[in-house]
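Below, in structure tokens: the form predicted on its own, a single chain.
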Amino acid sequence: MNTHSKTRALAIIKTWGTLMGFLLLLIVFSTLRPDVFPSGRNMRNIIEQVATLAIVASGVTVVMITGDFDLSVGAIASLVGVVAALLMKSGMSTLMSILLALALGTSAGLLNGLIIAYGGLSAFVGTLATMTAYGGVALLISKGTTIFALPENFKVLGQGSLSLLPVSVLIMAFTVFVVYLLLEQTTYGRRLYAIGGNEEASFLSGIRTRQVRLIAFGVSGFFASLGGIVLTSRLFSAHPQAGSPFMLNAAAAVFLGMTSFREGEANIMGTLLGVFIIGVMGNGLNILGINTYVQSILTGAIIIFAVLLSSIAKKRQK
């Protein structure tokens, strides 16, 4: 093989190495349980898996784009949850319990940008700090007990179907569809670009970097709070913790994607890859009877590769 062809096959790599390794996951799996895992049933089972950590996923890429990190989002999912499942129980309207429960994660992720981009804490400091607070409160203000008894109609978002297409997994694509336009259709997303690239640079150049920041966080808040909804909703109750594996998996999911497509870059089509690619492992392993021990060392082991990954790339860009 001549220099040019080597060439050209690590770009295709670099490139197309993290959808390569995700078809190879599903052609192990398929070969080892060809009577489970390749099923409609099973299939179907992964994508309405995955439709939660997808939505909170997406709000922590626009976080990451900036070159912060958000740890709040799993505290903010189960925080959220507990909320609209009191306001419910209380005798308020789904609806209004809902509009009202993301009206609060949002609030809380706009915290989180107010501490970070305008109090100077930093990304990991300042989320870990509200990652504790609001973990408290969701403990606090449900006794730390599982709420139960919910609105029979509240099941539509994570257990109801339209036509043939569950309704959380057309939440999904419509959280992808929408932060996809939102970064790469809008001047906003190319200023969340611009400052991930160089924050000092983007301030120079007129670009109100703190309140690009902040938004970001507040939409990293709102994703974090639908995503918390849909999950109380498919799992027909209220956790005080059931959104805590969101945190470190949505970062895997993106640190994945910055393996792909915008290489060295976070982007909500890599982060999608990495989310299917997270739960075809998760679901591939309890098919073939995997300690959930073990999934969690995997699934450290893929953060460190995929961080490994990316910082490589970014250092060949600059």
Given for the second form:
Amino acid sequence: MNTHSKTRALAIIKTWGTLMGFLLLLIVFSTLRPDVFPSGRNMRNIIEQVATLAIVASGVTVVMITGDFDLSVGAIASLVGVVAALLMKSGMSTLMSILLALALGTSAGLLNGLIIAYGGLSAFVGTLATMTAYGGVALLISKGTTIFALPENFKVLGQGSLSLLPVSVLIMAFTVFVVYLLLEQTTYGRRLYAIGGNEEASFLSGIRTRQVRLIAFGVSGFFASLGGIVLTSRLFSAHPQAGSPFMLNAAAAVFLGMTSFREGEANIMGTLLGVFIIGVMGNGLNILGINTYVQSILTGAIIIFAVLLSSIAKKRQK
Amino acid sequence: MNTGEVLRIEGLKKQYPGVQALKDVDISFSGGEVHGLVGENGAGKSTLIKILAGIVKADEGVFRFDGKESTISSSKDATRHGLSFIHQELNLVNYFNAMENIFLGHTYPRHYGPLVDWKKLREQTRTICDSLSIDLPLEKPVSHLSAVQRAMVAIARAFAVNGRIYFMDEPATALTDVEKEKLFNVIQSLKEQGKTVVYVTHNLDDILRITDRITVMRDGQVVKHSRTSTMTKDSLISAMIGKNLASAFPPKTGTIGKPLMSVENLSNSLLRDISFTLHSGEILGIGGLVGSGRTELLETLFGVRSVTTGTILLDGTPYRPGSPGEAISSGVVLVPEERRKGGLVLSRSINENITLMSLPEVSRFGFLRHTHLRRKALEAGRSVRLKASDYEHHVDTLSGGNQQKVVFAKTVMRIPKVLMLDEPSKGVDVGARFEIYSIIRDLASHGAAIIVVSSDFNEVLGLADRILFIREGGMTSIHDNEGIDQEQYLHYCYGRTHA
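Form predicted in complex with the partner chain, following the form predicted on its own:
Below is the entire complex, every chain and molecule, led by the chain shown above.
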């Protein structure tokens, strides 16, 4: 292959490699279990399974554009679920309970932003600390137990459907659309990407960089809360650690997404692809009867492989 | 002792997008010599050094170490060949002391198996320092040392790993006269040990004083190369400039108008008692050496640094910006010194960079108006003669000159009242420089007040209507730019109020 076509091939791998990997996964699982995996019912199953993760990961995308990080989304999701459940059980209306819990989770995100953007802690350390603290609050107020017997009308968010479409999937679509608008169509999105590219130049261009980062954490907190509410409704019970898997899976989805569509930048379509890769992996390996511990190992390996592949392609191209 | 040729470079070429940074450069260095390397900004000195350091890869060229052909493709190769680089941002570990830093990358002396023999380490460090007549506190973390002491730690470290050629890029800029003498003594010791020192600076007095040979570069070529004893300041300057000064700058057009900004007794931690009045249509040059407070003055007026005492009036109303955002909305805009660091988001498109300062103007209720945005960006780009095939391309695909035009376009979009330029032509090749100067003149003739800071004194002399000289944060004098020559300029920079 001559150098020119080699460069082109690398460029294609860099932009589309992750997507091709995803399609490959679909093909492999469909070939191995043609009776079960590609069925309409299973596809619907996968989409419903990933909806909550997609909601949470959309928020994390916003934070990660500026080069920050949010480890606390899992704890926020759990906390919000517990708070909503307790409020409903205390007799408050379902809608009011949800709104209050969302407000609390958003505030928790803003507190992250305050600590990190204004307090100067690194995002990693800051959200590691708040993750621990928020998780502690969730355990404390729930006394470490699962909260059952929620009002029947709360079921609709996680389990209801609007004609054929599951409500949770509609919420996911709405979230992705809102985050897309925010990132690609607003001045705020431009500021976020500018800070991610060069914080000093952004500051010298008059951007209030700390405020922009603070808001990003607020957005992440809000969508973590929304994910937590949908999850609680889906499980129809609140557990103080129900959201824990979000922490790593959301970050993994955003990292996978950074390898596709846009060079090295977190972006919403990439995140969505990342979410589906993680979802399809989990579902497919389950169907093949592979043990969950092995699934974790494989998920980790795939993330390393995807990120390595795209960074190698990037280096070669230079 | 090796006094023969240690390194010969032949036919070195390097092309950047849009700029031929090095065109067929031949140069050689001998043992036991201090070799001066001079040239204006953009002449190719830093590209040459980056190639030798293994940071940038040459397109063509042959390197002969002791006559043997070799390559440099990484910083490891550079170290292996005994090349060491002493520059302002020294790679020292701040909380390590001098000894630990000097032996970094070398092996520490050991005893009892793996344990470090601190006594022996101290002795060995002393030996190194003595042979270079360096006097250093060995036990303090290097973050507590002065600039010159830190430079000496870096030199001693290179010496410890048997460095043969020491590249020093403006090592003396932040140093006092006494400290500079110490540095020169160390350079002398290195030379006596048969080492080669390549000394890069804008300070011609220093170059003439301490070097044995001088190479002058201009536009990516070696234009002069001879023994220092045969050169004078004038011959160096004319070799560096190449053509006469007046033709390199567009003629002045507009007239100077009413006072726009008046600064009175401005002081903060880095500046004291600066006063001047800036008029619309005027170009005010700030003269002074690197580290004199030039950049800090601009940063203070731009709200990056706070004002402790003093007043600033902008259009007759008090002005005290708390952030660049506030400065920009008052109409005061800065083109920062390091365009890649402070001026541009390289990973984003030209459109996005040009509109970054003006997002409210290209949006409605926070939503971008894409068509309007593209039209505005194109207008701004055209007004600064930006050459780009597609404004959706990333700015890092542009040449240095065009990148700088993107920064200008960004500020032009704001229609600034006061435009401050820090090193406006740094890393811009000579052809594009004239265009940059024309843009500056254009803006002034449309009524903007402009402040220019530059290490290239010809630039200040060629552009400014008046020049304010500052030294160690205080202003020394302010002059109309009439009949000031380069020598006088330097005298003013050193704080003499008359030549």
